[in-house]
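Presented below, as structure tokens, is a lone chain in the form predicted on its own.
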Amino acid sequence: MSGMADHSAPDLATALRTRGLRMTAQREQVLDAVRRLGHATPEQISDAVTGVDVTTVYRNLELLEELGLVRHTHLGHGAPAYRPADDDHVHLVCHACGNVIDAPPDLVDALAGRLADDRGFVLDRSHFTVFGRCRDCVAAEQTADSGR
């Protein structure tokens, strides 16, 4: 077991117990497959978890997510990616070369600020994912573009 399943262990464990549920491996795999993968769909976790099939990576994905455990956000119009709840961060997704880049989530208090003071409301900055183009696609245009 590497040390990052032991340090997991004790918080998975506690939290299952709380709730009167048992320690299994497939639910400690999978919270160690989303702590090493970052951002993951529940098919690239089934990928990196031996032996655990991706209907059962789904019900450990939901109830890690239940236990506070892990989040998820959409970075498209694929699955959901989770990453480790305490990962907290804003997403820029590229349109055009789909690469994730994480944000500090600061980047957006301004936005947070106005919206509370506005309106009221309250952003959820665990799904917050902003699309663009990343600085390299960028510079990729306006090279092409140059020579023309």
Second form
Protein chains: 2
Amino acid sequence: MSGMADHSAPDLATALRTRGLRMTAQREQVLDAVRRLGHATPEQISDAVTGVDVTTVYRNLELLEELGLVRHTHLGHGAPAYRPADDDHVHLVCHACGNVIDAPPDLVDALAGRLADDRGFVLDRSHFTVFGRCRDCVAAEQTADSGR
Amino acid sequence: MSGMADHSAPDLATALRTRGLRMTAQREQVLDAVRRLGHATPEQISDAVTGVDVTTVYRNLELLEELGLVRHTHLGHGAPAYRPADDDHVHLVCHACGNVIDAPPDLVDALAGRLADDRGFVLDRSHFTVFGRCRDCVAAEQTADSGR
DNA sequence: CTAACTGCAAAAATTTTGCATGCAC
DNA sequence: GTGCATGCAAAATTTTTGCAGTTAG
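Let me have the form predicted in complex with the DNA next, following on from the form predicted on its own.
Shown next: the complete complex, the earlier chain at its head.
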């Protein structure tokens, strides 16, 4: 069957070849895992792939980011979250329940415009994360408060 | 002289006493360091204080945050940046030069309003950081590009 | 006095580095 | 065959945990 070929890694092979680098099963697996998980820490990605050393996961995440195929954000704590580069949205992280909510990228357009106009600062959407409390957790807190 | 008393730690003593905790020189030093540095990682704070063990720095940063005297943000990488709770502004981090620019908190008001209206999500300003490129670095990049 | 706090040592967790073998091209 | 990549071991970080001595209240 030749039909099942490169379905999950469209331009990986090309990107690698352009730089004289090699296509390996590990690289394909890491990229697949990032795409499948949406956003994940190196450790989570390492758990999601089989037979790939953690070291290789780190090295390939770095490489894939250089190739422009994945991006990373900080969703809290220490571990960076890697995500597919073409997955264009921003993140809302709830401090209370820990949930990560995806939001449309145009949410930051106004802010980006203001920063650009006022300060010449070019906002990086792909790295954009907002912390706060989600509706459910706010509601839960208010219920608790009123009970005091 | 009694006039030089608690000039740098206004409500630390009170906050501690309320909880039955103790005022120590180390706690005062850690809080002072956070206020003096503006925003700093545990390691930087540890370097800034004298005769305080790193372990104690970590423990006290956690405590001071519980007491509401300091806050932390993520300015990139892994290490959290601790800052005075009353120092109310948001951060712009340049990926190119690494500079951290302080910006007025009202910068996020529009975004906060929209998130609240649309999703009931309450944004935490004190934890707010924007990544991108500062004016100087954008200019430098464009000069480089045009030279190609 | 009493128990909270600290410092030191050690453990845990996370990321990086070196090097010999393996494999893509 | 050539040299880029991987895996494994070891080192370097960064943060946490345990415990006995110290000290604020």
